[in-house]
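Have a look below at one chain only, the form predicted on its own, in structure tokens format.
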Amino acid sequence: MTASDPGFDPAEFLPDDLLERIRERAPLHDRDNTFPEQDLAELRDAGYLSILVPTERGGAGLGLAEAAILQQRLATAAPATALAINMHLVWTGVAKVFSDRGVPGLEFVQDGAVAGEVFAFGISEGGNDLVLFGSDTDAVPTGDGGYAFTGTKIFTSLAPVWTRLGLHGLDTTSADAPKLVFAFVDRTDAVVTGDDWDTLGMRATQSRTTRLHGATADAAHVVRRIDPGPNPDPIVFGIFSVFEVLLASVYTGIARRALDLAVQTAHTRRSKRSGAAYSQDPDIRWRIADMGLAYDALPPQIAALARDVDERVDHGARWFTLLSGLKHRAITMAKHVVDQAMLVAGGGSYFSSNELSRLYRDVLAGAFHPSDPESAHSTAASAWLGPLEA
């Protein structure tokens, strides 16, 4: 099944009534700075956690292109819920990248997702701009094929509820060191979750700091040992491709919601001067047209690159430029659209109770996800101009 398949109906996986319940809860979780437990429970019951798992393993058998559409749809209701779920879907998406390419090792992620497990994403570290290419977390062999991880991970979404944490660390002691180790640890006393998530936006993600004190991954859950630095290994491509596509999807969903709210407002607000609806005002019409023109460019781009991942298209070294560029364009577009929506809605949108006010705060988080604007531009410059001269 593909996203262009006429048999694919997003409402089958995210029914309108479920979206409305999630939408109603979103401002409460934002106000109270709490994790959306009910959203997760309903999404789990609907089979959403296993949408990317093949049907033969009990999942829905969807592709990344379909998941991208669904994440855009979920983000129109609750961006923070969508962003939190993204981190689980990244791992199930990487597992799909592996299985599609005949690479073993992540079947336990697929089976776990079907069973209702929640996988969190423990890659980000404070000050580590190498991201996937390096780690400040120590990965020490346990002698039986497993590893013990000690270090600090930041922006760990799903912090209150995850059952397994996918992470990486640096092995500096083995004979073939250094090696980057990608593995999964369970929630134990060796994993300490901070209570430090009090942010401007995306509050319901509860992306708290995670401190690892010898957290152990057994041999069965050590997925990859690779050389640090840029690497063609499937784990690097899988994480980067799925992460960037699904991240672009969430922020594109925010833009769509802001555009829809601006259109609604333009039809309902009336000018005291002319008595006409704002939808008839030339300046408002220009703003909404500008929003629509910006938004319309992104869903086809997301669909095209997601489909290329699904169909194993080989873009070679261009993949990293294409994917980081997609994320960058989605973030800048979404922020522009929300800015314009605030102006269309007027002063009422400045009140914290207004949905646009929440979207305005939520969309700002996009700049802090990899690839950041500097990295995206550096990657694009190298692609077009070649590397910097030594």
Ligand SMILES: Cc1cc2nc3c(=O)[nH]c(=O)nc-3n(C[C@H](O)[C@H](O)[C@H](O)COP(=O)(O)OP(=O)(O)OC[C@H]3O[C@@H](n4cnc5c(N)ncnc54)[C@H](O)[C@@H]3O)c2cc1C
Second form
Amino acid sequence: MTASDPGFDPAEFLPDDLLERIRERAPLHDRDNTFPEQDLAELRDAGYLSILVPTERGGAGLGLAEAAILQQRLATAAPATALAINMHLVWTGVAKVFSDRGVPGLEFVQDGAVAGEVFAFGISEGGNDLVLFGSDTDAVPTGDGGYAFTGTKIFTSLAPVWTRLGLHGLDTTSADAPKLVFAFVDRTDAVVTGDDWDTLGMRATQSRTTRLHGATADAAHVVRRIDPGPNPDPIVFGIFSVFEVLLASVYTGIARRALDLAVQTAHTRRSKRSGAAYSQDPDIRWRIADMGLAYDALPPQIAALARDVDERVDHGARWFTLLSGLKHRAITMAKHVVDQAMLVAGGGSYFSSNELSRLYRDVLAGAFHPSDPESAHSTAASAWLGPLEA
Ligand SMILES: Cc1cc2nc3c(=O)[nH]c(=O)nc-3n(C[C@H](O)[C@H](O)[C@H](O)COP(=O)(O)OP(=O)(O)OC[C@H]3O[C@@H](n4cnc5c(N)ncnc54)[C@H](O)[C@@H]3O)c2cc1C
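Output the structure of the form predicted in complex with the ligand; the preceding block shows the form predicted on its own.
Once more the chain from above appears, this time first in line as the rest of the complex follows.
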């Protein structure tokens, strides 16, 4: 099934009534700074955790293109729920990149997702602007093919609920060191989740700090050992491609919701001066049009690049600027659209109880995810101008 397949109906995987319940709970989790346990339970029951798992392993067999549409839809209801689930979908998406290309090693992620496991994404570390290409976490061989990880991961979404954490660390002691090790650890006493998530927005993601004190991954859950630095390994392409596409989807979903709310308000607010609805005001019409023009560019871009990942199109080195550019355009567009929506809605949107004020806070998180604006620009500059001369 593909997103362009008329047989693909997003409501089959995310029914309207489920979406409405998630939407109703979103302000409560934002206000109380709590993880949306019920959203997760209902999404799990609906099979959402295994949408990217092939049907022969018990999943829905969707591609990245369909998952991207679903994540846009989920983000219109609850951006933080969508962003948190994104991290689990990233790992199942990387598993799909592997299996589509005949690379073994992540079948346990697919089987785990079908069994209801929740995979978190433990990549970010304080001050590690190398992101995927380096790590300050120690990965020490246990002697039987496994590794023990010690270090601190920051912003671990799904913190209260994950069952397995996919992470990376640096092996500096093996004969062929240094090697970056990608692996999955279980939730044991060697993993300590902080209680430090009190943020401006995306509060329900509960992306708390994770301290690893020799957390072990056995040999079966060590996925890759690669050279640090830029690397053509499928783990790097898999994470990069799925992460950027799904992240762009979440923020594009936020923009869609802001646009819909702005349109609703424009129809209901009336001008005392003219007696007409604001939808008849030329300035408001221009603003809504401006939002629509910006928003309309993103869903087709997401669909095209997601399809290229699904169909194994080889963009070579261009992939990196295409993907980081997509994420950059999505978050820039979304911030612009939410800004405009606040202006259309007027002072009411400044109240905490107004959904737009939450979207306004949530959308700001977009710039911090990789690829951040600096990284997206340096990737694009290198693609067009060549690397910086030493
Ligand atoms: C809502 C949200 C959810 C996220 N979910 C995930 C997730 O699930 N998994 C994941 O891997 N990433 C996640 N991220 C992380 C994100 O992608 C970025 O890595 C993160 O925002 C850090 O950005 P930064 O490097 O600009 O932050 P910075 O401000 O540079 O650093 C973040 C923290 O690290 C500290 N720090 C900075 N420099 C150093 C240093 N040199 N030494 C020690 N500490 C330092 C800072 O004090 C700060 O507390 C999430 C981000 C957000 C906003």
